[in-house]
Each structure stands twice: as structure tokens, then as C-alpha cells.
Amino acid sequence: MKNPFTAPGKIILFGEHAVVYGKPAIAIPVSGMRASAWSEPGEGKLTINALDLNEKIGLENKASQFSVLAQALLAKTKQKEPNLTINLTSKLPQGSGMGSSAATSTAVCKALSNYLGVDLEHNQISELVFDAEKIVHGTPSGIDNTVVAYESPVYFVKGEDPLTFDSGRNFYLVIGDTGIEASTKETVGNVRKLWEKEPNLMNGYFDEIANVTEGGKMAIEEGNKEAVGELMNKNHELLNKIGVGHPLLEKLVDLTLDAGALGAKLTGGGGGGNMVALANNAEEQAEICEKITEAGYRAYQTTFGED
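For the sequence just given: structure alone, the form predicted alone:
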């Protein structure tokens, strides 16, 4: 593999579910887990060789995010279809709320634009990937493509442009996977039913989650890991109150807190899926990760921010 172009995954650190009701959320790049794309001479046309799916995708495939992206990039740069194969592989699990489709599209976008001799800005990559994401998600929020293209924390409110912001230090995270595939659509629907039944109660919880998210942004910018950890715990409690918890998520959260995590919470839709824990340093990050794998679950280590 010659120098691949890569893009990170993402997770929601604060504000999931409340974001649907106009409250802010914070997503962060998962720099330790990436999609990679690299080009080689083609077979007479442009082909995206998705190695993990064992699938070759040409420009004629209108149902693929990659062909939509490539067509848009060629149109934007007024270039003809090159004789090129772009190989693509990813360490990100699909359908896990970790931004797999945005990461793979971004890696392909970088590899193709490099071959075409075009230097794209972060915002241009983000826009191209956003349009391609519509093939996968219908009406994407814009959060995934922004986090992935800028590789920076993003503060997001529905209907507004996502804002990137800087982190005051390096944060060490461990992501634990319950192994239960949970439908975000389903958990979002369940929260909606509760909200329709008890609007005042649920709006109160959403307001509390919004306060936690605002505090989280400040704590990340200040590099205050203890405060970030405390707010993660608080956010997790509130997510349980709105009914998106799961016994296995609880098990992994408790296990990581017992192992010394500063904070831990479910991330994404809930009802299964993933949780995330904040470690004090790289050494403790490795120990927490080991505890999760010893218990029989998949775990990933990642960092974000500045040293």
C-alpha cells in the first residue's frame, strides 16, 4: 500500500437524543480508527475497490455514495473520468454510530482529489461528503462529515452550521462495544413517544442535557479532563432517564469506572451499541481497554485533542 489518504471515525461525546429537539451536541473525531484509500493504475475507467465489502464500484452506480462523490468532484474540477482504481479499506465498524460512511467517503475524496491534482479545503471536502452521505442516510445532520473532514471537535445544533472548536489537551478515550446492534431509528422513536406522553418531563431532561453539553464544550476547550469525566457521567444518567439505556451498557460503564475511568457514558443511539470512557492517561487507557476485552467485549482506544 503506497501512502494512503486517511480519515477518522467519530463519536458523540455529549447531547445525543436531545439534539433531535434543537439542543446542542458535541461530536469528536476517533483518530485511532480510520478509513484508508490509495490509488493505482486502473482498468480503463474509474473504479472504487471497496476491499472490506469485496465490491468494485464504477461511476455508473448511482446508488453508491462513492460514485456520487466522484461524479461531483469530476464535475467541480471539470475533469474527465480518469483511468484509475481507488482501493478502500476501513477499521471502523459499519452501522455503529462511528461515522463509517463519512470516513470512507472522505478518504476516497482525498485520494481522488490528490490524483486529479486538486487541493481541496476542509470545507470543500465536507460539502462533497455531505452530499454523498445523502445516499446512505437520506437526510444527514451534517455532523459526521464536519467532524471527519476537519478532524476536530464539533459543536452542533440542528439547522445551524456545525462549529469546529479546539481542545485544550489530549484526551484518552476507550470505546466499548456491547455487541448488540441497536437501531437508532427505534431508540429515537421510543424517545419521541415518551416526549409526546410527558412533554414537560422530557423537555426538562433535554434542557439538563443541553447544560451538560455546554459545560462539556468549555471543559474540553480548557483541557479540564476531570470536569469532562463528571459531565459524561451526568449525561449518561440523563440518557438512562429518557429510556435509552441497556443492561450491557451499564455493565461496561460500571466496569470502566471501577477500572479508574474519569467518566463513562453510552454514545449514540443507545439501547445497545457503544459506550465511551475517559481515561486519565495513556497507561490507564490501555488498562481500561484490557478490562473490557477480558470481560469478552470489543474495545478500541483512541485520542483527540492537542498534546
Contents of the next structure:
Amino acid sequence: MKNPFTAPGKIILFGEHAVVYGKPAIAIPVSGMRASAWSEPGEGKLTINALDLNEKIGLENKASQFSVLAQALLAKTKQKEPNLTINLTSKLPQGSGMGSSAATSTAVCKALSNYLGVDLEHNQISELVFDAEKIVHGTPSGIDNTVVAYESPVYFVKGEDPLTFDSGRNFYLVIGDTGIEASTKETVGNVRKLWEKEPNLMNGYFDEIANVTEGGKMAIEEGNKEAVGELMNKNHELLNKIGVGHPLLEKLVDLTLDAGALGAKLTGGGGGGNMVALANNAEEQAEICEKITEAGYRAYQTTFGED
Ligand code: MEV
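Could the form predicted in complex with (R)-mevalonate be shown next, to go alongside the form predicted alone?
All chains and molecules follow, beginning with the one already shown.
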């Protein structure tokens, strides 16, 4: 692999789903797990070679996020289709709530723009990836492409510039993977159906989630890990109420809380995918991670903030 262009995964700490309805959310990049893209001379046209899927995607494939992205980038830079193969691989499990589609699109966007000789700002990459994400997610809020393109923790409200913020301390997280692939497009669609049926009830839950997110931001800034943990638990309860839970997410949340986590919640679209737990310190982070692996599930450790 020659000088790959890479992009991180992400997890949402507070506010997923409600963010689609204009409420704030907080997301952090997972820099240790990345998608990578690198280019080589093509076979007569532009091809995205998705190595993990064993799939070659050309510009004619209008249903692919990568061809939508490449078309938009070529139009923006007024360039012709290059004779180029972009190889793509990712450490991020698909359908896991860790931003695999945003990360792969971002890596491809960086590799292609570099080949075309254009220097894109974070916000330009984020916008291009957002348009491509619509193919995969239907009505995304834009939080995934934002946190992945900026690669920094963000406080995000749909349609507004993302805000970065300082953390009062280091936060030690463990991500647990149920192994169940879940489509964000589907869970977002299910939430929308419930919202259309019971708008008052659902708006009430979204307001409660917004309060949790605001409290979460304050607690992160203050470095109050106990409060962050409690708010994660509260957020998880509310996510169950809006119907995006799953028995295996419950199992992993309970397991991590029993192992001493300060709080735990599903993260991302839900319906399967990943959960995230907050550990008291680095040592307990490793212990919680081990408990998840012992139970037969994949787990990753990640941190954010400053000591
Ligand atoms: C997916 O990572 C987060 C959701 O809130 C969807 C979105 O914001 O587009 C579930």
C-alpha cells in the first residue's frame, strides 16, 4: 500500500437520532480504526476497488456512494474521468454505527482529490461526503461526515457549523460490537415512522435527549466523568424508548456496567451494531474490554480529551 489517504471511524457519545430532528449531538473520532485509500494507474477508467467487499465500482454505478462522490468531485473541479484505480480497505466493521460509510467515502475523496491536484478544506470534504452519504443513509443529519472529516470531537447541530470543545480530562472508552449488522437507513426510517405516528411523544423524547446532550457537553468540559457516565445511561434509556435498542446491546451494556463502567449506551444507529462504555481509568478500560472479549464479542479501546 503506497502512502494511503486515511480517515477515522467515529462514535456518537450523545444525541444520535434526535440529531436528525435538529437536536444537538456529540461525536468523537476513533483514530485507531481507519479506512485507507490509495491510487494506482487505472484500466482505462476510474474504478473504486473495494478490496474488503471484492467489488469494483465504476462511475456508471449510480447507486454507489463512491461513484456519487467521484462524479461530484469531478464536476466541482471541472475535470474529466481519470484513468485511475483507487484501492480501498477499512478496519471499520460495516453496519456497526462506527461511521464506516463516512470513513470510506472520506478516504476515497482524499485520494481522488490528491490525484486531481485539488486541495480540499475539511468542510468541503465533509459536504461532498454528506451528499454521497444520502445514498446509504437516506436522510442523514451530517454528523458522521463532519466528525470524520474534521477528525476532532464535535458538538453538532444539523445545518450549522460544527463546534469543537475542550475536554476537562481524558475519557477512557470501550466500544463493544454486537456483531449484528444494522442498517442506519433502516433504523432512521423506523424512527421516522414512529415520529409520524406519535409526533408529540417522539418530540418529547428528542427534547429529553437534547437536554442529556447539553448536560453531557458541560460534564465533558468540566471533566466530570461520573456525570458523563450517568448521562450516557440516561441517553441509552431514551434510545430504547424510541425503538432502536436490541437485546444484544442490552447484554453488552449490562455486562460493562457490571464490570464497573461509569455509564454505557448504544452508539450510532442502533438495532445492533456497537455500544460504548465509559471506564473510570485506563486500567479499568482494559478490564472492561477483556470482559467483552471473554463473552465472545469484539471490543476496542479508545480515548479522547486531555489529562
Ligand atoms: C448515525 O451515526 C447517527 C444517526 O443519528 C443518523 C444521522 O445522524 O444521520 C442515527
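Positions refer to the first chain, counted from 1. This one's a predicted model, so the numbers in the text were calculated from it and none came from an experiment. What we label the rigid core is the largest C-alpha set whose atoms superpose within 1.5 Å from one form to the other.
Trainee: Comparing between the two forms on the rigid core, is the C-alpha shift at residue 140 2 Å or larger?
Mentor: Residue 140 C-alpha, core-superposed: shift of 2 Å or more.
Trainee: Honestly, after the rigid core fit, is residue 52 moving at least 2 Å at Cα between the two forms?
Mentor: Where the cores coincide, residue 52 still shows a C-alpha shift between the two forms that is 2 Å or more.
Trainee: Taking the rigid core as reference, does residue 169 move its C-alpha 2 Å or further between the two forms?
Mentor: The answer is no; the displacement is under 2 Å.
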